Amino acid sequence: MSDAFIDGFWPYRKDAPNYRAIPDAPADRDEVLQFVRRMAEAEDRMGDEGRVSGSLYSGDHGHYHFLGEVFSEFSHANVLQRDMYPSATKFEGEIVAMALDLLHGGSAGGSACGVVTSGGSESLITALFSYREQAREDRGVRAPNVVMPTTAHVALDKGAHWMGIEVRHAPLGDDFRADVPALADLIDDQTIALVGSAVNYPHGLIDPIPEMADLAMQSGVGMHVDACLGGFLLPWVEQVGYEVPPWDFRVDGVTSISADTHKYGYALKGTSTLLYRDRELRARQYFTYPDWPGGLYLSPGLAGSRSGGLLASTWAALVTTGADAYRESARAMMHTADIIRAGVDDIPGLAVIGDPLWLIAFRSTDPDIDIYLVNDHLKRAGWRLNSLQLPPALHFCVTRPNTAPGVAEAFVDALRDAVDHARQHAGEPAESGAMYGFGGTPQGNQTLNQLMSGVLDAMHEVAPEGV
C-alpha cells in the first residue's frame, strides 16, 4: 500500500499525536481545542471556497457556531428521559410540525404525523420496516418484497438485506426517471411498498410520483417518496417560480416521506424526518416489550439513547433561518445550477443526464472523453465533484456555498480544461472511479471489491486497532 494513499486516509499519522490507548494523564484541553480547530480550519477550506458538490449545505459558519452553543445545552441529555427532558417532546413535536406543513401534511387530512431520526438511511430503513410489519400484519405478507427504480438509494437495499425483504429494481425510461410500466411488472401479492425519489441521489430527478402513487393504490400496496435530499428544497424552489412536479402529501396514495433537516434544513448533521400520512402506519415501527426484568420497554425506532441537543439544534435551525431565508437560498442555487447547466450543455461531448433542477450530472458522449479524466483534472484544480456509475458520470450538487459569486463560472471554466485534459490523455487509465461517499477514489478501475479491500487494509494499518 502506498504512502500516498494511506495519507488520503490518514494524514494525522505524521504530524500530530496519536492515542492508541487512553492516557494517563489527561490531555490538556486548550491544546486539544487547539488541535481540532487546527484540523477543521484545514478540511473546511474547499468546501468554504464552493468548490465541492453538495456535502456541506448552510457553509455560513456563525450558523453553526450557533447551532453548537443550542446542542452543548441539551448535549448530555437523553431524550428517552422525557420527564426529566421534556424539552425534546416540543423541539421534536415542533420539528415534525414544521416538516408536515412544509411538504403540505394537511393534505392527509389531519392525521399525517412523524419522527425525527440520526439521517436519511435510518428514515428509509425505518420505513421499510414499518411497511413490512403493516404488510405482515394486515395481509400475511410473509416473503416480502419492495420494488423501487435502480436509482433509489443505496440505504433501502442495506435495509432490505437486514431485515430478509426482496428488493426489485426496475429500469429506468428514457428519461432516467422510474418506468411505471416496468415497476408494475414487477409487483405481486407480497410486494409491500413502490419507492420513488424526490430527488434522487446519482442524477438529481424527480420520479413520476402521481402514476407511482395510482400504482401503489391500486396494487394495494404502500408509496414511499424518499425526499431525504430534495425535501427541504423543493417547496422553496416551487415557491420562488420554478416549475416543479407534484411529489408530496398532495399526491393520493403517497404514504410515507423521509426529508433531511441535515441537508437544505441547514441543521447539524445527524437528523432526518420521516413523515407518514397517518398515525396507523407510524406504529408499525414503534417496538415494545412488556415483561423484561429492567421495565416495560418502549423504543419508537432502532435508536435508543439519543442526545437532545440535535433535537434542540435541529428546532433552532428550522425557526432561525426562517422561511424567507430559505427561499432566497432556493433563488440563489436554483441561479448557480442555471449556469452550471448551460455551461456542461455548451461543452461539446458532454450531456446533462435528464431534466434536473439543481444536482447537475452529466456524462460523455464522446468515446474519446473518460468522464473519470475529466474528474482527475477537476480534482487537481481543487473542486471535489462526485462520481457516479451505470452509466459513468459526474454530479454538481448544488449547495450555498456554490453561489458565492463568480464559484459557478470558475468550475464551468474548470470542466472545460478538464475535458481538454481526457481528451489529450484518452486511452490512459484514470485514478478516480465511481464510490459513493468519496469525491474521487484512490484506485481509479479497479473492482470495487478491490477497493474496499485497500480502503479497509489502509486504516487498519494506520488507524488505532480495533478501527
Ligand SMILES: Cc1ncc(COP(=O)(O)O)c(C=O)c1O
Contents of the next structure:
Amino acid sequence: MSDAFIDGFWPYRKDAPNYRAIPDAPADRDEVLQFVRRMAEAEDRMGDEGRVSGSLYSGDHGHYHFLGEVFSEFSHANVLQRDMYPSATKFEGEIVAMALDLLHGGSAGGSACGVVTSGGSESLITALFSYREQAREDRGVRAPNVVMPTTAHVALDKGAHWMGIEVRHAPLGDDFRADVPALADLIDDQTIALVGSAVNYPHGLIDPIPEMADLAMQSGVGMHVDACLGGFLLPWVEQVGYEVPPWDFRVDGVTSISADTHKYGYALKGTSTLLYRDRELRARQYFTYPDWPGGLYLSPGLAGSRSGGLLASTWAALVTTGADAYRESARAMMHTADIIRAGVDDIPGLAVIGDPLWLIAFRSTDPDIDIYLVNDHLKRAGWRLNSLQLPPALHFCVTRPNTAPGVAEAFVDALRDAVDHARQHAGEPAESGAMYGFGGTPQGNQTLNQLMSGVLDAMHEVAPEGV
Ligand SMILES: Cc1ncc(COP(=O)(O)O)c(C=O)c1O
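The block above covers the form predicted on its own; next, return the form predicted in complex with the ligand.
Once more the chain from above appears, this time first in line as the rest of the complex follows.
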C-alpha cells in the first residue's frame, strides 16, 4: 500500500491512542472528548469552507448541536419498546405526515402512509421487497424483475442482488433521462415495478415520471420514485418559482416514493422516509412470526432495535427548520447552482449533462481534456467533487454550505484552472477515477477486484502495525 493510501485512511495512527482490544482501565472521558473533537474539527474543515459537493446538507453547527441535544434525550431508548416510549410513535407518525404533506400524499385519497427507515438505501431496498411480495402473492411472480434506467441508484441493484430480483437497465434518452420506450421493451409478466428518480444521483435529473407512471399502470406494475436526494428540496424549489416537472403523488400511478430526511431535510444521518400511496402496499413489508420461543414477532421493516434519538432529532429538524427557512435555503442553493452552471457553460471543452436544477454534472467534449485530470487538480486546490463514469464526468451537488458568499465564483475559477491543467497534461494518467462515495479512487483506476480487496478490506481494519 502506498504512503498516500495509508495516510488517507489512517491519519491518526501516530498521534492518538490506537486500540486493538478494550483497555482494562477506562480511558479518561475528558481526554476522549478532546480527541474526538480534534478529529471532528479536522474532518469538518473542508466541508465548512463550502468546498464539498453533496454529503453535508445543512452545514449549520448550531443546528447540529441542537439536534445532538434532542438526540441525547432518547439516544438510549429502543423504538421497539413502544409501550415504554410512546414518543417514538408520535415522532415517526408526524415525520411521515409532514413528508406526505410535502409530497402531496393527500392526492392519494386519504390512504397514503409510510415508514421511517435508516436511510435511502433501506428505503429503496424495502420498496423493492414490498413490490416483490405483492407480485408474488397477487400474480404468482416467481422470477421477479425490476425495470429502471441506468441512472437509478445502485442501492437498488444491491437490494435486488440480495433478494434474487433481476434488474433490467434501460439506456437513457438523448436528454440523459429515462427513455420510456426502452423501459417498455424490458417489461414482461415477471416485472414487479418500474423505478424512476427525482432527482437521480449521477446527473441530478428528474425522469419523465408521468409517462413512466402511465406505462406502469398499463403494465399492471408498481412505480417507485426515488426522491431520496430530491424529495426534501424539489417541493421548495417549486414553491420559490422554478419549473419542476410533476413527479410526486400528484402523478397517478406513482405508488411509492423514498425521500431522505437526512439529506435536504437537514436531519442527522440515519433516517429516510418510505411513503406508499396505500396501506395495502405498506403491509407487504411487514413480517410476522407467531411460533418463536422469544415471543410473537411483529416487525414493520428491516430494523430490529433502533434508537429513539434518531426519530426525535429528525422530527426536531423538520419542525425547528420550518417551511420559510427550507424555502430560503432552496432559493440560495438554486442561485449558487445557477452560477456554477453558467460557469461550466462558459468553459470551452466542458458540457453540462442534461438540464439540471441544483446538481450540476459536466463532462469533457474535448479529447485533450481528461475529466479525471480536472478532478485531480480540483482536489489539490481543496475541492471535493463526485466523479462519475459512463460517461466520465464530475458532478457538484449544491448544498447549503456551498451558498456562502464567493464559493460558487471561486469554484468556477478553480475549474477553469483545472481545465488548463488537464490540457497541459493531456495523455498523462489521472490519479482519480470514478468511485462512488469517494472524491475519486485512492490509486487511480484499478481492476474491480483490486479495488474490492484493497479498499473494502482496508476500510475495516485498524491501522496496520508498524506504519
Ligand atoms: C438518488 C439517491 N437515491 C438513494 C441514495 C442512497 O441514500 P443513502 O446513502 O442514504 O443510503 C442516494 C444517495 O446519495 C441518492 O442520491
